[in-house]
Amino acid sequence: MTAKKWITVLALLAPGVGLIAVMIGTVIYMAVAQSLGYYSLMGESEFSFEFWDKMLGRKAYYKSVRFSIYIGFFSALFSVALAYPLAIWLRKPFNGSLLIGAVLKAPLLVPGLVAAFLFINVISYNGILNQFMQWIGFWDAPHRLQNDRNGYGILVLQTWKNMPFALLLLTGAVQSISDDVLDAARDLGAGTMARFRKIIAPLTISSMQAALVIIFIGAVADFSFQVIAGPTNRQSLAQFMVFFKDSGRWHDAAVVGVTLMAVALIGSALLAFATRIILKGGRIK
């Protein structure tokens, strides 16, 4: 492209991309600066690593980082793992496929906070699940399922909420694969898993990576599911940040916020890279 064409392209992109870049850049700058002692809401503003030193010395901080990564990684993995077979199943239209697809995407219309409250009502000590398990004779007494220490409830909610989004991305990618390619692989003796590993997954890797990255970022930074359905003995980074904010410790909250952004960025890059490396041997040559 000539210099004149580049200038034209940049001029067309500037109103949208420029605004986004300025807004994101401002947020990142403010968070980093405040974590280093600037923009103090109480007292003097001065450059200091004090808040990072104190935070890095807290065990609760490292527990929050590990817990957030755990929730983000498995939420993304489970969501994509469930979405893939459904996308393949719905690849070709059949009677009722539109209705099934609409029902599967229904969680996208339910606010996360509402979903968390409904989930708690189902699994509470006297909730629907406990009553049903006792009614069929599987349990003799109610079991405590709410706010489990391993965060399984959060994983269920995150998967239920994010699987439809992954399904949206993967359905279009799977439908774009030619029938001739799959039929040829079948004629050559490739089984279901072989066709998925060597054809479907490599040809839909971009959509897979997009789903993994977006779901990971959302799950890592989620607050509503963590507060309502999460364990009482662990805090996510989002909860940790809100705790400091509510205490008026804005610099500490900024440190956690910068950490959250770093976890989202590095985790997303590693997920995308690992996905491509794993599927490298399955690409069609």
The other form holds:
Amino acid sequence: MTAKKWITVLALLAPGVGLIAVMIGTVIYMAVAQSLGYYSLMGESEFSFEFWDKMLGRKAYYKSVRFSIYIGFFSALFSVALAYPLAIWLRKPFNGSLLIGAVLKAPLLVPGLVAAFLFINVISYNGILNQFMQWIGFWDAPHRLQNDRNGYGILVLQTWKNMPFALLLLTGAVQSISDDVLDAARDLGAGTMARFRKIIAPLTISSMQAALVIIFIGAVADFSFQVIAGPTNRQSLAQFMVFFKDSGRWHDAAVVGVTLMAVALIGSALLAFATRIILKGGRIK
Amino acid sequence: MSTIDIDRLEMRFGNFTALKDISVSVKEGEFVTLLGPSGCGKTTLLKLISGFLKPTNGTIKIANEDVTLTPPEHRDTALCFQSYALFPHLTIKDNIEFGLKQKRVNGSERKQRLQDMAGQLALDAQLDKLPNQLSGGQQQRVALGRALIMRPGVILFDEPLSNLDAKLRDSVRVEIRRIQQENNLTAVYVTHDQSEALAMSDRVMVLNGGVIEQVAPPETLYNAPSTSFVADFIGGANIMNAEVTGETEPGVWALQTPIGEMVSKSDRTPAAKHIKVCWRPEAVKLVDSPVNSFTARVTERQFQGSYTDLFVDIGGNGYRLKTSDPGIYPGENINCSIEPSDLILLEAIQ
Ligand SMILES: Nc1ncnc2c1ncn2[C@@H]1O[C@H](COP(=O)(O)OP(=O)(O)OP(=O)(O)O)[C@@H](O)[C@H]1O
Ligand SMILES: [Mg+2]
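Having seen the form predicted alone, could you give me the form predicted in complex with the partner chain?
Starting with the chain above, the whole complex follows.
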């Protein structure tokens, strides 16, 4: 394309893309600038690496980064891993499949906070789950399940909440694969796993990537599930950020915020890239 | 050693019986065609043999082993889909090699077989392309190659040539037959094109409404159809009702027909007193004869080049004749006769 054409295209795109760029750009710029000492709400505004320096010296910061990545990665992984078999199962309509599909997607309609409250009720010390496990004789005494140290509670909640979204994306993709193509693979000796790995997954890779990335970004930045059901000995990045903000330390909050954005961006890029590498043996197209 | 033995096979979908009481054996290396009108159950039978459907009754053996309940991935069959069903995300090379990789055939052998197959099907230049970059005929050949490269005991084709133009169809047809014979593959080939069936097959199995009408070599099917359905479906025939009035000498039957008294020379014993009989349009001789002769009035003429189709009226009924004489026109009366052996005895009238 010639320069003139480029300019035309850019001019045509400017009203739409420009607005989006300005809106996103402002937020990012603000966060980055604030993390570097500008836009101080109290006291002097001046450029300084001081806040980054101090932050990078805190153990809790690294813990928080690791924990958020862990939650984001496994939430995305479990949601997609659960959604795939369901999407394949619901590929062909059968009696009741519409109802099952609707029930499976119900969590999309339940606000996360409400779900988290219900969840801790169920797993609480005297909750239904403990009583049930004792009743069937599996456990002798109630277990303490709330706010477990590994964040399993959060993973359950994140998966519960996000699986329907992955299902929504994957169902359409899986349905677009023709029966004959799957039958042909089967006829050539591909069993269930081989059909998934060699046919279904590569043909639905875009939807899979979209689901992984969107769920990852959401879960990395989790705040509400963490506050209610998360471990008390570590904080997610969002929680960490709010902690600084609440104590009036805006520059530290901004440092964590910028970190969160970077983690979301780099993490999703890596995730999307890894998916492609694993499924296509490195071939990009 | 791949034979196919199908015994009293039945396939029902709910209340609908798609196949009924199918029993047939295919020898090793034999090329059998399934021929029949749309909806008669051809694809269903193929899916039963390849394992995508489980019969509601009966058994299927491949190489003397009962595979009725064996899933497709564990049967020594390869199916060539009517819709090609190529893997859209894989290159032609990967498509063709898919089954070999699945079977863990080692790299050098795979390479050799791929080369041979690509050469045979003229696909050498296409190997690095994706399926949607190929023409319909090329895709068809990839589908063939993908199945053939497996060298399966049994190869199944579901109307593999239906999307090709006439010229390409002829050459691919020859190609399929050659590869099948070279590798001594047992083949079942579905088509609704009767000329394809006659030209390619060792035997043809005619299906109608889920039941076998006749299984026979092409020549037998043409010269001695056993039912009026087969007679009409293969090559066309004039079918009449007849009453058997007696056996004038061994194997010669006197008949009362709408076009007069006739005799038929046949190995078959008439199935009943009232039966159907048929004669081929091209079996008629335009000469008088002491037996089986009649006079026909020509009502319509269609010149076809090497022969001429005549539509005639005999005693108020319409029939078709084929003649090499282009000089006969509507309105003329012609004397015709049929050899007793060309008057074929068919099924009883119900
Ligand atoms: N899964 C199914 N459920 C119900 N009926 C079916 C099913 N599959 C096939 N049939 C019916 O069985 C009959 C035979 O179908 P089949 O596909 O074998 O026909 P065919 O001979 O291959 O026809 P064509 O030449 O049009 O391909 C049809 O009447 C079809 O409607
Ligand atoms: Mg069919």
